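Given next, in structure tokens, is a single chain: the form predicted alone.
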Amino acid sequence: MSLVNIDVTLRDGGYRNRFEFDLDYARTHARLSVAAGFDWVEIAYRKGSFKPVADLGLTGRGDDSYIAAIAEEIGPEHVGLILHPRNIDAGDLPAMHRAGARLVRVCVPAGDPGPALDTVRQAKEVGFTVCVNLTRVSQLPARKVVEVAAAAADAGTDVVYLADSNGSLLPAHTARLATLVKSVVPGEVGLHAHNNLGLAMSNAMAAVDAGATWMDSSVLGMGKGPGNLVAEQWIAYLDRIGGDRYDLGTMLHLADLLGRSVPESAPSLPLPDLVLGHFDLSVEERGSIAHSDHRQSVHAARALAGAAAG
């Protein structure tokens, strides 16, 4: 089994600490991540996680000087960033490449994929390996997933990622989507899993069994809400089934270092996020289900889900 693994801790983990990783830690993290066997380290958003915010920390901005520092540490062939097309201008992708990034991931909203596909085309012209994230894939009809995946492939995308933004996918659903996308794209299929229901590992295994070959994970699972596929568990699993290119000892050393260095990295499962995952609601709905009585939260979430389905 040949897999490509992306460590998304410095990026997705930034939702926990406002992206306030300092440069020394980021350099050490990236170096240990590659030593543990990761192919890519997704080091930051470029110009904001959702929209530009002036006081975001280092890994929420993805400045050229930061890219260059990490590329010097681990080599450009391991450096990736993610972006929302609305946040960048025509000069950003060439600047990122000159600074030392070689992989870019583009977030693609299914409702209006056009700008993202234009960004994919430009990124390919610049020379990037290009991934797209089909965001909130659990809320999309299968036909729409196939349609957008095919359009992304036509634009030149190398990897189509199923992004379980709500942490709501079940393993059988994950496998079906991976199989469908694999059938319509000539490139690779990946999974970006969130762990609202504790199913990130099961979904990862189901995706790989269905043909996915790219996988995201984060150290200690540090990521938005309850976090992502736990990197040290995933690497331990791959090592257990015969992945001889992984260094589990270095992986565990990195997990321990992150836990000691960044308090916000402590594993967490906020109960409202479990409810959001169960009802396939986005994090933007968190305030709508915030009640001191969890029974009221579940009732509110069920009503929201019913309204969305109707």
The other form holds:
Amino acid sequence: MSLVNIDVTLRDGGYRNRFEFDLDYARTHARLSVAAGFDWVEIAYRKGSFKPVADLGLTGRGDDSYIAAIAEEIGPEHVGLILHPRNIDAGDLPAMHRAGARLVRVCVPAGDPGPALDTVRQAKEVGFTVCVNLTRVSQLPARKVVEVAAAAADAGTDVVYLADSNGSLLPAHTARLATLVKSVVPGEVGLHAHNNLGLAMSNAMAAVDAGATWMDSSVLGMGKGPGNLVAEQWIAYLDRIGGDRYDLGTMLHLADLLGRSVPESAPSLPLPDLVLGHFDLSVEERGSIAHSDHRQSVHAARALAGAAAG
Amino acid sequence: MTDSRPHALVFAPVLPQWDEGRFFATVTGALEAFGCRVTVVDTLALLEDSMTEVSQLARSWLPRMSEVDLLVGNALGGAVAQALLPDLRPPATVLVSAPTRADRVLAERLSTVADLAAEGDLSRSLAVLGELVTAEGVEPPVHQPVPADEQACRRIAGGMRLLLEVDLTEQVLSYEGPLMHLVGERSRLVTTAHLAAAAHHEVVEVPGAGMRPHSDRPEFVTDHLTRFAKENLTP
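Switching forms now, from the form predicted alone to the form predicted together with the partner chain, please provide the structure.
Now the full complex is given, and it begins with the chain already shown.
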């Protein structure tokens, strides 16, 4: 089993601290991450996340100077960014590549994948390793997943990622999706897990058993909402089952450093996020289910999920 | 074309004769395997009879320093490396059995070796040194007599005496870069009691090893060196 691991802390963790990692921390984080055995460090969004946010911090902008600084630190072969195609223009991908990024991940909304697939084609022409992230994959019918994955493969993507943005996938569902995508694309399949239900680890294991070979995780699980697959647990697991290229000591050192340096990295499971994950609702619905009485939250979420299903 | 590999500069310990760095093959081999360009220097090459402190020897080395990405020192060489930290400010530092400060026991043991050498008794000096570098609980090797060698005696006596009152605590504690001490758990000379380390520095006790952990537990030392290099150097 040859897994490719991406550390997404600096990017997904940015949702916790408004992407305000300072450059010195980002440099050290990236270096330790590679030393611990990560293949890629996803260092930032390029020009913002899904929803525009004013005054984004370093890892929400992904400026060329930042890319260059991290590439100098860990080598371009480890530097990746993620982007929403609507946020960039034709000059961004060449500029990112010139600055020292070699992996780009393109968020593909299943509803309108066309523009994103154009971005995939351009990224391949520029010379990137390209991942397509099928966002909110838990809400997509299997047929749609197949359709978009196949189109992404035709556009030249190297990896199709199942992005469990809502943190709603169950292991069996994850395995089915991984198997499905694996059967229709010639490239690799990856998983970006969120831990709303505490199932990120189980889903990661199920995905790998079903043939996924790329895996996202974040240190201390630092990511949107309850966070992602916990990197140190994932690396410990891989080390335990015979991975010989991981350094658990360095991994834990990095987790300790992040915890001491970035207070917002403290693991948490906000109860509303558990509710969102349970009912497969996106984070945009958080306001709709917010209630001081969690019984009312669950009631509201059930109603919303029922309406969506109906 | 310039060599873009990270440069590791290694200060050697007190050796009766310069061996071109063979004493440290475990360490230099690991650093080269990582992708470093390694330079090993004979620390005592600039020793002058008038010198009584490590800082004097370090000062004589300072003008000769080129760009260093990783500063490494073993025993006396490690003390010189520590003395150079405030001026050289290397990006990363590895010290093997390098005393930051001597105590009475260490000073007495080093004095014994130095005094025998100063008397011209190289064989006995080396025999005692051989015992002291062997791990506690391990039978020291039998040392065969060696021919008299005035230069070797001068190196041993002069080098060891620089360490008798060494105290580089301030230089180490103020060093902001990453630093790893490697020291033998069963050393009869430099132990953890002779080290100083800031909160962000590492002290690695090498299980079962004596004063030469790179010889006693080469795989253990190599693992830590490689890990440290990965954490702190770009190959």
